Each structure stands twice: as C-alpha cells, then as structure tokens.
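We begin with a single chain expressed as structure tokens, specifically the form predicted on its own.
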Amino acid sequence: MIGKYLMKLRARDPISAEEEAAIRESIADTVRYPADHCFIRAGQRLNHSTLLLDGLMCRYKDMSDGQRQITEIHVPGDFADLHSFTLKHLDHNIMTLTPCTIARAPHERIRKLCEDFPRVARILWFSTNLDACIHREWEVSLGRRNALERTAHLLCELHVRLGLVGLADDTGYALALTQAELAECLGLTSVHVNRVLRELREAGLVEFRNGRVVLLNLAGLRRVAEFDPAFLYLGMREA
C-alpha cells in the first residue's frame, strides 16, 4: 500500500524492518477521491495527515478575483500535509488534480511513531524541510525565471521526483495535467503556457501531449532551466 513512500524514504535513508512495520502501523485507512476535489480547506481542524498513494494533488491558495495559485504539486509517496501534525490546520487548500488514492495517518499515531522511533521522527522532519526547499525554488521561478525557464524547471523537477518512485525514466513520464493547471503552477496564462510548450517542442527539448511529458533532450532542457537538483537533497544522507 505505501510502497512508493518507502521507496522515496529509502532513496535517502536506510529503513529497518522494525521501522517499516511501525510506519505501516501509523496508517489508519485509505480513501479514494475524484479529480478536482478539494478535500482540505484552509483553517479546517485536522487530526490526521495525508499520504498520497496514487495520482497527483496540489496545495493552492484562492485569490479574491477567482484565480488560484498552485504552490506545490504532490506525487505518489508524498505526505501532502505532514506539517499539519504540528500546525493542526493549514493556511492553504489541498485538492486532487487527478483521481487519487490517499492514506490517512492519525496525528496520535504519528506522535507515537516519533516517540518510539526518534530516527524516524528526524526523517519525517526532513520531509517537511524538503517541502520548504521546493517552495523556495518555486518562489525563485515565479520571481526571477522567465516563462521558458520556469516551465523547463518545473518539468525537470517533476522528472526527478517521479523518478524517485519509479514513475519516470529517461524518455519521460505521465503528467495528466491541463495547460490551465500548469499555468496555475507557473503564474502564467494558459495561452502563454501553450506558447512556451510550443517553443520547447520546436527547440527539440520536450513534448507535452496526451498527458505525457516526452523528453527529447533532457540535458538541453536542464540547461535552459539552469536546473540543479541539489535542492531535492538526493542520495543517501549521513546518519
């Protein structure tokens, strides 16, 4: 059930059989949601955290004029709101972008997991720090990268993150998002996103069609984005 989450953890930290059993015990149940379903609202009192098992979801904020800004995309193996364990409510919304299966970890079980396995507690803390790293990189994109660079950077980021859980390879990956949803990630209009994707395709770098990102020249795409995956803290970490 939580295989992709364990795969993501083991890409950076060794997980013992005892720790794995305790992590599995922290999960209470699973739920399926349809696409475009907001299942956590800003300010809502929370007593559990949400682990994405399958599909794509996002965090976002609504604007008073009806627009919204997506602040992070979550892929299978991500906790979308682990920080709610300490905050108890969020200042943003969480919604599905595609049909999703999630697992719910009650905060009381997370508390026990952290008390019984302090090393796992540090691993969970690391994952919330990693979310902050991703947010900072998105902030740089929105503030300083041009439309071509920020689009290329997001496609490179998702390639790495999906690759960690076996959902991407050197040829590409599935990405069942609309251009409107990409626009909400990138702070652009749908028309502008369409133009940028065409430019990337004509440059022989990447194609985005039928819900799939086809990598034509990954090295070239990374050069355009000035993509440095260091912000994702890949590889095994020191104990």
Second form
Protein chains: 2
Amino acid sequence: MIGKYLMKLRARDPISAEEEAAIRESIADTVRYPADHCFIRAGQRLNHSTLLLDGLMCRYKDMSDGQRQITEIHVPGDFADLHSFTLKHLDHNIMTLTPCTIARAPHERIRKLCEDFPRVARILWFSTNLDACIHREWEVSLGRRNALERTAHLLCELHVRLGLVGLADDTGYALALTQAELAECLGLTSVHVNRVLRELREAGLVEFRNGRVVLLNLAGLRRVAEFDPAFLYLGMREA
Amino acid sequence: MIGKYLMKLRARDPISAEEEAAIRESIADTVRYPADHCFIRAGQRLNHSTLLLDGLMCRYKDMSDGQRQITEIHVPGDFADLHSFTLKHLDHNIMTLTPCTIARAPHERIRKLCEDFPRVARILWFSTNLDACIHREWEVSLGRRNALERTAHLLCELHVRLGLVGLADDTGYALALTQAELAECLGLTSVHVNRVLRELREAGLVEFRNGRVVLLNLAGLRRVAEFDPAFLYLGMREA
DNA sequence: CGCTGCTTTGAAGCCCTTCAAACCAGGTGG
DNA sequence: CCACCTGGTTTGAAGGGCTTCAAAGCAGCG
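Coords for the form predicted in complex with another copy of the chain, given the form predicted on its own:
What follows is the entire complex, opening with the chain shown before.
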C-alpha cells in the first residue's frame, strides 16, 4: 500500500525491515478524495500528515485577485504535508488535481516513530528538506528562466520524480494536468503555456496531449531546460 | 553569543534552561568571514552547520550564463545551512553579503542533541521548515507579484525577520545590500530595481539609501505588498 | 446534440529588459 | 590635496517576452 513511499525512501537511504515495520505502523487509515478537492486550508490546525498513494496533488497559495501560485506538485509516494508535523498549521492550501488515494499518519504516531527511531526521524526530516530543494529550484525557474526553459524544466522534474516510483519511463508519463494548472505552477498565463507547449512540440522535444507527456527527445529537452537532477538528491548520501 | 538565535527560537517555542545549555554545547567554534565570500559550494560534503551571529548572507544558485538567483537572505540568528545536517551536501551555494561572524555546529553534535532532546530536534526541524515557508512566499512573489509588490514584500519580510532579533524597529533597519543583490533576490534587473525603489520612495512608502531601509509608511508598504506575516509563524504553535 | 471545460490562435499593449551613458561617493596614490 | 579609479546608482530610449482580450475550435458527456 505504501510501497511507492518506501520505494522513494530507499532510492536515497537504506531502510531496515524493523524500520519499515515502524513506518507502516504510523499509518492510521486511507481515504479517497475526488479531483479538485481542497482538503487542507492555510491556518487550519492539523494533527496528522498526508501520504499520497495515488493521484496528483499540489500546494498552492491564493492571491487576493483570485490568481494562485502552485508552489509544489506532489506525486505518489510523497508526504504532502509532513511539514505540518512541526508547523502544526500550514501557510498554504493543499488540493487534489486528480482523484487521489491517501494514507494518514497521526502526528502522535510520527512523534513516537521519531523518538524510537532517530535515524528514521532524520530521513523524514530529510524529506521535508527535499521539498525545500524543489522550492528553490522553482524559485530559480520563476526568477531567471524564460517561459520555454521553465516549462521544459518542470516536465523534466516530473519525469524524474515519477520515474522514481515507477510511473514514468523513457517514453514519457501520464500527467493529468490542464494547461491552466501548469500555468499556475510556472507563473505564466494559460495562453502563453499553450504557445510554449506548441514550441516544444514543434521543436520535436516533447508533446503534452490528452493527459500524457510524450518524450520525443529527452536529451534535447534537458538541454533546453539546463536540467540537472542533482537537486533531487537521487543517490545515497551516506558513505 | 548565540543570544539572537535563542531569541528567535523563543519567539516561537519555549526553551528550558537545560535545553538551552544543550544547544549551546553543540557550538564548536566561531569564525569571521569577509564580505562577498562564498564559503559553501553546491555539492561540497559538509559535516557541520553554520549559525549566523552577525552580518547578512544568502543562499544562491548560479546559471550557466552568469546570472544568479538568490533563494533566501539570512539574518543574524538564522542557521544558514541546518538542512545540510540531513542533506550532507547542498544544492546551492552560500555566501556572505557583508562581513559575518558565524558559529559552527558539527553534525555529530547536532545528532546527539536531537537524540537526547527530541523536543529540540522538532524545533530544529521546524526551523528548516520555516526556510521552506520563506521559499514558498518567494515563489509567490516571483510567480505572481509585479516588481513593485515583490520589492515591497521583500522589504516587509526583512523588517519582520530583523525585528525578531532586535535589528529593526518602526523607523526601519540597516540593510547593507546593493541594488544588484536585491535584483538577484527579486528576479529583476538592477536597473528595474532602481526604478521601483524610486517609485516606492516617491509614493512616500519607504526609502532605501546608504545601506538603510527607512520606513516612511509601513502600513502603506504592507498594503502595496499585500504582506501577511503569517508565513513566518511568529506566534507559539503549541496549545 | 448541445452543453461545458479545455485548447488554440490572433492582435494589441504593457511591464520589464537591454543597451548606453552620465552621475556620484569613497578610497588610493602621486 | 586633488586627480583618478572603482563600484554602485540613476536616467533615457528602444525592444521584446509575456499578458490581455477576444473568439473560434474541439472533445467528452449527459
């Protein structure tokens, strides 16, 4: 059930059988949400964290004029709000983009898990730091990359992150996002995202149609984005 | 010596005398760096974390064309690279913006501190999550706010963060940044930052001259930025 | 078979960049 | 003590990338 999560953890750190069992025990129940469902609001007091098992969700902030900025996309195997364990309420909303299955881990159980297994605590801490790495890379995209590079970069990022949990291969991956949602990630308008996607398609790099990203030329796409996956810390970190 | 750090922690969580002593013991030594000195490079293996005692520093990423994006500014009392405790190497560089005094905490001591004091561990974890909150707010600025709002927002953020450690008051604060460095935070050119600062000055909101931010109309500045300090988690989080 | 939501395209305009040059203050050496 | 240099600030003019506004096209679905 939480196999994708363990798969992702083990891509970066070894996990013993005992640790795995303890992690599994921290899950209380699983729930299904429909698409476009905002299930965590900024400021709301939280006492559990949400592990995404299936589907796509995002963190976002609303502007007063109705615009929104998505600050991170979550793929299966991500803890969408593990940071609420220390923050207790969030500075942003979280919503589903597609129908989702999630598992819930009460903060009380996470606390016990961390105290019993300090190494697991560091791994959980690491995973929230990884969210910050993704945020930083988005800051670079939003601040310094033009629309084409920025879009290409996001598609590369999602390719790697979905690949880690077996949901992407060399040919591409399923991505049930609208162009408007992409625009909300990229700090662009949906009109311009549409033009950029056309440009990427006509350049023979990538095609995004009917909820699927088809990689026509991955090396070329990465070159356009100047994509370096190092920010995702794929290898083992300890000696 | 690490008084500003404790001051900042206590703005958000109570710290007992015993915990304070343990935190103090995790510091090995203090060092001084000159201005504009890059002392941590992306990818470099790290075995200690850097607590900023005095001065300003920043995290930044370089682009291939020589541009850079600053992803966060650090003020005294900030752990500039506490995340290296779990990441072991960083995805970005860290450099001083002014001459700085820092204290160094070996990862080995942080590990012991966390295992002996799980509550302190959660507070340290919280503080890296707070960096992520700041990153998210910058994503919103870079993605959705125009140059005027974005600049105003950053000046408001620094006002609050410096105020927390006694380095800002109602009249303003010292900020030894160049307009080019501001531009690197804001995803703008220094030319445009200059024009925006003039606009803020002529609107009677804020004046930035000779390394000092003079607040002429804080309420007005916050209104322009639509600044809400909630993302900095100033209050106590626990019941 | 006509909604509804998403995609696509065109035309006009604006915010910010680029390029260029003048200005200014502080520090250094003749 | 001033001439010079250097790094930062300021301003102008032109251009471009992205937005805005508008409307047509298209697919899935009741």
